[in-house]
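Okay, so here's just one chain, in structure tokens, the form predicted on its own.
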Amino acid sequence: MRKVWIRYTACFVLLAVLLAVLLVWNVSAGSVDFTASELLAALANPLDAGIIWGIRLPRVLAAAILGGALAVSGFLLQTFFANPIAGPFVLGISSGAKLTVSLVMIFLLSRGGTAGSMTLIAGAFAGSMLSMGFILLLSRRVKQMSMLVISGVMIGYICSAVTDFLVTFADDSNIVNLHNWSMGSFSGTSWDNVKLMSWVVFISLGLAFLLSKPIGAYQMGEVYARNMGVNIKRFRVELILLSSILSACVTAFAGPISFVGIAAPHLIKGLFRTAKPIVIIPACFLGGAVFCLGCDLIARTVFAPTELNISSVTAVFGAPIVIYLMASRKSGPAGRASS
């Protein structure tokens, strides 16, 4: 037991290292690099410093904030569908909120208005409910979990279709930053953004970590859970409300971004070597921060000045994964159990 928690410990810092390390880096780089000893003395500089803290560090809390709710909720429908590959992108509910928030904006920036956090937030949460209940809707008629997965692609398929049909066509001069929005981008977060992101994720994350011991019990069996004295039906709604909401405050402030809610839960229980939820929800927080800062550091640097939009860059990292976890599903006793 001592060593399992030694384990643990150095997991953890060594993501915490990650996590400072890849913060100070993104703050670093960019069209005005700094090295590290420079940024303090860049603060004294009023043009350097609203480099500094107008522009980057939004951005960088926002891509850790936003990864780590990402890699959370892609842990707790992995739970709740008890599926490897069940993520927000992949079950369409990302897609889902996208053409929700699409569709304030454009009815919005038509009538010369701007849509608050709070209203996209709102607007997001919908299409993320809306897309859930089609997927909850579907499992009562398609028992096999590969079809359910399939379905939810499908949807977001659809979802996304109609909301690019959409931005092509809206009559409106400020459609490029949705048109922007829409491919997935940390850029532009202020730090009122930042401040209510901070608000939505940190008290979802905490009511999800409360729902440790239940996420343990339910782990190890519907039958196990019930006996364990969990109220199903309620956990389930929790499950799905938490994530809904931990996807669509991403989706409302980023746009969709795809595999993180995939790949970081796995990585993570991988480095981990456990599925305990006390452990994983606060080490998926950290490695998705990690990921998502990762990927968007190569998203700003590696063809500056051209910034790739992020989806594109964490897809090149996540899908490999995603198509590994299939692969290994199909032939290993996990695949065979659960067909």
The other form holds:
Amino acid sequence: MRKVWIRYTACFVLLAVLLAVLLVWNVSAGSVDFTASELLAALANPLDAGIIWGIRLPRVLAAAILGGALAVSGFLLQTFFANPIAGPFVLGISSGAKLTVSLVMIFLLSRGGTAGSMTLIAGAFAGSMLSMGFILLLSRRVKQMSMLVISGVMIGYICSAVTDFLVTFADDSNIVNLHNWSMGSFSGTSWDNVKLMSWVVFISLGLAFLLSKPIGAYQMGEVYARNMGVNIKRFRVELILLSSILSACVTAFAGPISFVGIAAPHLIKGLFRTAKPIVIIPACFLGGAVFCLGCDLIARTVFAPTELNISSVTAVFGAPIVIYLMASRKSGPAGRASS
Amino acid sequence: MREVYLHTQDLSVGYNGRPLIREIRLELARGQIMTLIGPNGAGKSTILKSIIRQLELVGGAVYLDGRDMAKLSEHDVSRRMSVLMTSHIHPELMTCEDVVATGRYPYTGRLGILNREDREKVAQCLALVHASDLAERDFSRISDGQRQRVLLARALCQEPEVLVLDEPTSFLDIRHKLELLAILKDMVRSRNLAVVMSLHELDLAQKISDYVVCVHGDAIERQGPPEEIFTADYMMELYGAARGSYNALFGSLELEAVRGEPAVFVIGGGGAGIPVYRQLQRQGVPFAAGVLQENDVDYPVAAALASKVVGEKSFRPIGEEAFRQAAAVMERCETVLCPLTDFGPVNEKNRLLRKMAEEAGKLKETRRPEGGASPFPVSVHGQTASFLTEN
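Moving on from the form predicted on its own, please list the structure of the form predicted together with the partner chain.
Full assembly next; the chain just shown is listed first.
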């Protein structure tokens, strides 16, 4: 027992150190480069401080918070579907949110208004729930894990196609922003955004953490979870709501970001060698944050000054993990969507 | 009479509101094992799933300790009832200890952290099912038998008053079946548990159950203590089995007899005949068996497999009448086998039969390892040489 806790502690320390290093690195790196030691001095200079405080820090914090949110959302969905390759992106939930956010933006912009963050989150949440509803309906008929994922990918394509259509024919010049956003990016995050997303994400995260006991029971399957005293109906609703809010929040601020929701939980479970939610939920948050910070660093710096969209980078690292997961499951019993 | 702990009142169970089985009235006291038997698809699992609230009841009610289960919270039920179902589970990265520890769920706090007492109980339950050495092993990498034991430990760890098990012995080999049921029996006695389960193995059901419920068609066809249920005729009827037979005393099954005019006469008794009867039946040779007292261990098997049996009343030496009859049957057979080697005052006439066969040149050797008539010559099965290939 003690040995296990030593392992957990060591892993948490490792994640925290990685997170700290990446935070500093992300803040320093960019078109105006600072070394870590220059960073403090730079804060004294009003111009540099403006770059660091006004542009980089909020962006870096957003990447960390939203990355963590995606990972936790993915972990919740994987638990719900008893399926290691479930995640907000592959199930089409992010794309659903993207579609509704585009609709909201176009509608408001065409009337000369601007879309507030809260409105965008609400729109994204509605879209998430819509896609989720489709997936839940499908999961009653489609019992095979891979088929469910394919259905999710298809839903994602349909939503993306409709979004692209809207973006193409909406001729307002502001739509350029929309286009950038719909590819996924952390750029242009303001402190107000960070404040709001922190509220939403950390409250959801806290609630998810409080659910770790029934989540642990649910990992044993519905039959046993019920027998242990879990109110299955209520628990499933809670799980769906939390994972949808988390992924909706990410989509509202940064657009759809692929594969973090699958890759981070998988890597974290492998690192900690456990799936106990009480450990894995906070660890997933840290892991997702590290993963996204790393990917954002690459997106910003590798081809600087041209910036890649974040989803391209996360896909490069995340998709192979998904392929690996699908391939390694063939020896095991066929996965199934819980009904 | 002990107090009833679990009972159902006019329970109807089924799927989507359509009843599959109606008017189920079960009563189970603590310290008792109730077993559901019946053909595949009869609805044994449906009844169990309804009792554990996995399925909604179509009608009626289940009472736990005198209270309607529909009105109890999940938490209340979880402290009284635990389950071991057939659904395969694939928990990720969980050791057997972790799996057993999930049984403590109803007793731990908001975050489900185990205290020292919980941990001790987990260790105890693992020890009870002889699985302490599995504690650190990955649950998804142990054998079926080990898995069932670990899941039983999990169920016990929940400290239930009633245990519901759906075919706990499926997929287990004979050793693990016996082990699991022995553990269960111990638990029932030492913890005063009530157990309701379904079993496929009639022989085991007959031996372990205090009360047996037969599920057939759209109702409980019969229920009662095993002595009343396990009769040869009823078992054949319950399972709609037309071929073969069921031995109620031993709970064993025999294949169908080979009909027709006997070609071989087997002089048996005291267990010596059984392997020979079985082999002849397998080869499709109609045979006669004699002379056997009705209380001879060979008798029920001969009655099930031989096309003709010459018998004598229990506890009597073989009389003239039976002897004449046997001699007449033997006359018409081409071959006589005599696996019997022990003769005494009670089966003196069998020795005479053997002598007659020898003189007529009909007696063929039944090759047995090292002479000696062990009462249950199991090793005969090992012989591949047929009794009849010499012909």
